[in-house]
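This document starts with one chain, in the form predicted alone, laid out as structure tokens.
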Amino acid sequence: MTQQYQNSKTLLEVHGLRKVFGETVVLRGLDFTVAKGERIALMGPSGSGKSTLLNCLGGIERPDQGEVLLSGNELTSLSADELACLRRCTIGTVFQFFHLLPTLTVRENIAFPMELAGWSQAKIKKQLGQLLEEVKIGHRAGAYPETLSGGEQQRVAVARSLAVGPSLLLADEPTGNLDRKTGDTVLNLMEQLSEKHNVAMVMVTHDERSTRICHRILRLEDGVLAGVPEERNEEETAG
């Protein structure tokens, strides 16, 4: 028996979706959405356009044609500014290399997303307070990026990608980077936050294993998505 993901509303549109670099064509018009909250896992071979795509849903690269909606708003007839904003307020980015700040503490580079929107003082420290317990590195609040573990460095850049409440997590391959028993804690993290604060995420991934986290499995081959959505049963999404 296969899980259904309940909530209908739905959070991403991509239509028509074609990217083109030079005389090679990427993305082939891809068509699909994501609801609120639901975790997609994307798969695919090398040189497939997964990295491509999840730029375009993350509004860094712009499609040739086609269309990509967050929560409505169409990304490609934003203004640079309005796009900057969007993606500031509404996207978070967890990559495989981290990509904390070496010179801002781990206090400082959860903080800083905050910073960037406007937050109060106030309103910062209670959003820190309680990243910090929710990944477990409350301890290590002062150290620098250098210092810390492979595995406490995703954890602080997974409680960075949160920290001003997206509707939308981008992953790509968050646990590349780590062992195998570090990286099943930081996707437990992923799958606990996701759900607690109900955050959609496209995770791009080569291993099947961590597909376990998701609703559901897109798989990207020369451009297009091969096949029908696979989605995941009971078991492997309780994992």
Second form
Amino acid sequence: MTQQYQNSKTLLEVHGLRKVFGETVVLRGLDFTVAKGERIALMGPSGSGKSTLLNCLGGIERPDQGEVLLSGNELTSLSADELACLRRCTIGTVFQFFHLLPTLTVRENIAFPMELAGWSQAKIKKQLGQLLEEVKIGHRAGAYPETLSGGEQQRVAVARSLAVGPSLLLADEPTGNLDRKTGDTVLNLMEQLSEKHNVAMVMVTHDERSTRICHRILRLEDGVLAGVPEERNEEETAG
Amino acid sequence: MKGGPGLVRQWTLFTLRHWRRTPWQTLLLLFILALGVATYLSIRLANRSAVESFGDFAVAVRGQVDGSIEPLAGNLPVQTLREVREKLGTKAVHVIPVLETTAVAQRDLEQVEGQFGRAPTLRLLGLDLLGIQNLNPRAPDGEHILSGPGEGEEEGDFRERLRGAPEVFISGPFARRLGKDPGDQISLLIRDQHHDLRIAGILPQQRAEVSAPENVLVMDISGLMRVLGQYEFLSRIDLVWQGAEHLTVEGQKRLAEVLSGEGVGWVYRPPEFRENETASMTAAFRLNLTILSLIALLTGVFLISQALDAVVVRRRLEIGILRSLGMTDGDLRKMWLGEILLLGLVGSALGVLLGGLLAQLTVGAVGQTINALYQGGGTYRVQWTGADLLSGFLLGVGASLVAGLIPLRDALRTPAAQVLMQGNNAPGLALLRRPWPGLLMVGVGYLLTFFPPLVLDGGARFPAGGYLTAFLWLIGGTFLIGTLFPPLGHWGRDLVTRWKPVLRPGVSRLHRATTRHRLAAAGLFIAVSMAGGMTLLVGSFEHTVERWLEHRFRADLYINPLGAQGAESDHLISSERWRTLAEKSAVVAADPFRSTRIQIEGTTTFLTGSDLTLLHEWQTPLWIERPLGEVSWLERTSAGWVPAIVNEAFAERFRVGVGDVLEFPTQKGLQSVVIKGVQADYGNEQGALLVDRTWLFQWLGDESLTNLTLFLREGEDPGILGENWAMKFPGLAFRSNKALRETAKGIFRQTFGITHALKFIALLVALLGLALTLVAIFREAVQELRILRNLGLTSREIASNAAIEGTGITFVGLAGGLLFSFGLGWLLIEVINKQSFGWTLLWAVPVWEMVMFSVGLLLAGILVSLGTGFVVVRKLLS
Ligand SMILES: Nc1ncnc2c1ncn2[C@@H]1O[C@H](COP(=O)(O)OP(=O)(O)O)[C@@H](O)[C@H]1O
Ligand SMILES: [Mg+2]
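Alright, leaving the form predicted alone aside, put up the form predicted in complex with the partner chain.
Following is the full complex, with the preceding chain placed first.
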């Protein structure tokens, strides 16, 4: 499955991004861009700073140097509240350990971001129906997360991350805790939905196979990106 | 890792390092523990100090006796001395006459500007000083108790001195307080007259085991008789065996046999009798305080439990890793207990220190209360014993261990680290989620209210069933209130959907409340129920007493000897004096009142006399049981019985009612009375038997009064008249109706001062506990808080979510607590109070106070939750 992404419109620009924790320099000046709707795999050994980079993109960590531009907004210049607002409306997240709110039902978990965005009940209901359908979890809509299987939980997480129609999806090892078959289902789902709603995606993964849904791979090593840019189709060796 | 590390190694390797990492939380935990121990200790110390200063002063001054001869009612005629001597025959027993009365120092009176009952009462003891000199008392340290003949003074001179102007020995602290030295004059108000006496010397304060009787004054008995102007009566006669040792119990029995006989107005009492009696007088009161402190401790245990639970949450990862490393349940349990042990030790040590400080304050408050209730006059000081320290420590460590049980269970359920990493939450205690144990406890508790009170030595009654009920209800309630969470969450859910969706996660967490939420609510619940129940009791009490005061005090002017505080006072108004007053032209009617202690069925109670015909003409008693038809109080019934009224406490205590006949001995022989009515009386819990004063005067052979009540002619101003008369009768206090009520209310407020203090301590501790639990709850939910941040909630919004949980917990604790406080209030008023004091109280709900209290607590809860929320969000999410 070869993918070549051609969309000249830039969604995310990173310039000279540097992040230091105390003595250790985790990110030593990164530059890259992500186009609208583009899916990027972020790989690298453990501890190389992948999660830190995602957090910087999501405005959870503040870079020590450099800038992150999301749709032309300079993240470092935004206040904490403005960053929160950005996460609320334009960035979706999916994690390895699902991270659903345990006290909310499936339906409530997915609807919560829409409520936050101040949507009307009618609109929420409509979108909810569609999302439940798309991630095929409608039959468990009233259940609490703890009663769901891992794959189901992650499908709910994906639905939630896309609920309010973000333009960027950040995923940190979304299949890391799933068996291969279930993982594939989730990946397919993510690709499908990203395609359908034109959502760009930065996905951290350890599994070369998962990169098949991505247009490009970024490799992070010793705090720098190795051999940028690396087109996914040139890399491909096995199906 | 079988066995795990040793205790000390474990402390240095884990416990202390954790403490250093979270110093504030650790301090808070230690503080809660310390406060529990301190409350218990301070009340214990205050109690003992109060009892000691209540002890027999005479014993403190002249050493142990082998028994006394006491009057059956009123005083002993002097000729009893001869009767006793004759009965004893050649037995080697010293017979020491004692005359005891009360006095007030003029200086103290001036300082309180003559305010009734405010000046410390002094106990004035008349002893045969010469006789004591000769009997060579067995003072343990060999030192003579009274300085007797001064240096270079011959015994003959001493005898001369005793015959001269009356002199008084005073205590060192008292001398220092007044700034007096031997040789100076001291101005005293004794009974209803002023006297200037020379200070003969200072009483040595030599006995450590008896609280130093600062308020005891000693005179030679002949001197005191001259001062009082009465030579016919003694208070009692002390007996001292002449052998080298004290009398054995056998010996006392033989003495009792020798001294028993028909028709005498006195009785032999073995030495411990007086001790038992004084101890039992305050027993009910002290028991109440102790129970209060134990209930406070119960709150403490809950809070410690919450705090320890927080510790488990904080350590969950560590526990998980230890488990992965192969630690068994046994190892983990040992480790946990070791940690609690250290916590208990350090917390108790702090508690003992804090308790010392608190005791100083509490002793004052308890002392005042006892002085007001029982007309003591003691000064109170705190004295520590090894047993206090030990019990404080045992309690602290014990409470921690009990409190650690729930968290321990939780800790043992922590899975190995691998599993834990996947975001496993602790299951918590399933028991707290079920309502039926709570319902069972509430039911059993109700049945226990039907248990009759236990009767203690000396007649005090202890409502064991009632207290057990309180305990069961409080524990049962903690199971039940958890059921409030789901409906609260449900209701809140609808609210947020419409109003503030940002709060949905917080509300949904309330809906599915964990054990931890329930525990936090339980701590508040107990504190609120206790405080609420107390408020209801005090409110009803106040209301009832006010109504009673209105009924009871209808006269215009009330006259007491200055310095007298209650029915028990030995201050009396002499017969000539009160007759002079009663015959004044401004007076339309006078009610003379006399009260004296008597023994009925071996229990001390009061025999009182009043003008009963007048009583019914001028004021209405609050009847509990009315007399059937007209009673002529001055005539014996056809069966030869004297008609009498008893108060409610008497009826409860002796289990009697209208129609019952009582017999009791007086100096003028055996008397029989028939009870014609039972009236409410909130001034007395030991019981009082009321007959017309003419009977009492006959039986006592004395017409002195405890107080006199005057009804004035229309148009007379009681205030002005009282002031005029006070000039002419300097030994008497004249108070108008209004002033008297104020005084009574003042005493009442003083009595409940300590209750209010305890209430606030409990609430303060509960709020601290709430903060601690919230920290634990949020720490456990840190993953969820992170999700919220990823979903785009601002710090403020995340903190509000945290606050909504805290507010919900406060609400549940408050709502449940208020509900139960009515149950507890009922229990305190209808069961516990009824059984221990025998008073019927009218229900009164201090609505305003309860509302203010609820609103205040809710606000405090919201503030605490918000504060904790912000701190936690800042700390955990940065
Ligand atoms: N909050 C933090 N404080 C200090 N060091 C951190 C923090 N977060 C991450 N690090 C360090 O940054 C490095 C990169 O971490 P991370 O981004 O989680 O790596 P990964 O690529 O495995 O996701 C690691 O060495 C980690 O120790
Ligand atoms: Mg990572």
